[in-house]
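Taking the form predicted on its own, here's one chain by itself in structure tokens.
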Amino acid sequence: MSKEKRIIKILRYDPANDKKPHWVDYTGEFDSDSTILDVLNDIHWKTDGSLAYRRSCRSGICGSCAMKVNGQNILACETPIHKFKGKIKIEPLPGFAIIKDLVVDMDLFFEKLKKVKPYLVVDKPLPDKEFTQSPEEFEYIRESVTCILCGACTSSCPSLWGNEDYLGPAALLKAYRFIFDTRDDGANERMDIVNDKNGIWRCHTIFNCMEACPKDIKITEYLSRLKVKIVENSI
């Protein structure tokens, strides 16, 4: 396995020590193959262990690792740095109040995503075994159900950058997840939280949601059906 020295740019910030964010460069060799979690871990393992990130599962799944890298937010744990010409430059997701360094404050993001309930609302008798569902009617949430709520795509949303009160395209896509469950029964009362100015309305379907969703999740053609429904809904 071929090693390639680079040079890796990560914009650090201690609210403690610093007045605003600046940018820090290291220089190291890593394998070819080698994941940006693997590059911040070997810089905070073995030349600066006060560098903060955030990282778990370290398969795709948890969604704790996104940040942006040369101007994409991507997941750290699952993209490779073969993948970047020249320097690498490391930055949190923007959109988001940095905590230090790589970590920022995702408190808001999942408050609002509370807002349109992401989860069953069940009025009806319950089965005794788990309510059925076909193929065919699954098809409509199913690759929506793969969200990981990393924030990728709601930090990429211009929308959200000029109004912190707009619900975001994460919470919007759970929103439709839900409302377009056959077995969930809360549709009418999430049609209703989400048409709002600060709700669906303000998807202005400039598809960067989609470019920055790890999951690769068609984003923006379901908040356009998620529209059509809830126009159809109040005719």
Given for the second form:
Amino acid sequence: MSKEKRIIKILRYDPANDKKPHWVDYTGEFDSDSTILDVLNDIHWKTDGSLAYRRSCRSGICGSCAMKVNGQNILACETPIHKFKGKIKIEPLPGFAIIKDLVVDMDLFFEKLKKVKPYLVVDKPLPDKEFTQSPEEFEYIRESVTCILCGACTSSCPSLWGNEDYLGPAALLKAYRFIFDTRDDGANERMDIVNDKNGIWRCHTIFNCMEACPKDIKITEYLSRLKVKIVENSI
Amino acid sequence: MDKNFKETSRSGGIIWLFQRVSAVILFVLLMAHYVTYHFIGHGIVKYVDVIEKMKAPWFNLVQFLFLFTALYHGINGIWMVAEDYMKKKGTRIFVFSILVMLGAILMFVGMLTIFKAGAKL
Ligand code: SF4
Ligand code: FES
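Mind giving me the form predicted in complex with the partner chain, seeing as the form predicted on its own was just shown?
Whole complex next, starting from this chain.
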């Protein structure tokens, strides 16, 4: 496999020493199908051990490695460098506070997720065996259950940039996932939580979340379904 | 950290619904506008043609509906987006009042045009 020389620009920030984030250039030879994570590992292991970034599964499952590369929110572990021409500019996810380099503060993100009760709420007696759904019933939530909570969608949302209290697409999608789950009994409570000035009505169908989602979830479409359901319920 | 993200119990659902409904009405009225102005008759719209049409009450009623829906849709749209950026109650009331006043003034000017222009001739 051919190696090619690439210039990597990384937005670095160390709160102990830097006033604000600044770009640092690295040059290296990489296989064209190396991922962004391979590149970061290479820099971290061979050139600059102080570079901070998150990763765990390196196979697109844990959702730790979301970051912004050449203006796009992506998962570093499943995005090959040949997708990007010229210089590769790596930044932390926008819209979140930076802890160090590419590591952002996700506390608020998970706090918002908790608000929508991201678990099955069941009032009826549980069945003796499995709690089944028909394939048609499952179809409603099939895509939304694949969310890996990477935060790429919420971070890409201009409504969140303008108002950090907005629940954001990931939390709202999780609300959708349970509200439209036929086994769940917590729909009314959840709809009450998201039917708020900082909830679903801050979504202006901008579609950034859908473009950013590495799992290709049609987030905007599901949030629109949720809006319709809330309005139908309140009329 | 336990933050209550619930800002107000007021729902944004109704203004969201009205924005969609007014968009559909606007689309129908816009099509009606194009058809009556540009496709019925000889195609070239002259000042006298418009004034002539404005003498008919049904035409003015449609124009009035058009004006009202367009203003509602536009001003409601600005308000929905402006709400993203306003946290303080005072700012919200101020901006809301400005938008309502702006809507009222434009509505008044529009109504003058619709109902006076046809009547004068
Ligand atoms: S919806 Fe997509 S972008 Fe958003 S958190 Fe889930 S996987 Fe990530
Ligand atoms: S390292 Fe787990 S998703 Fe990338």
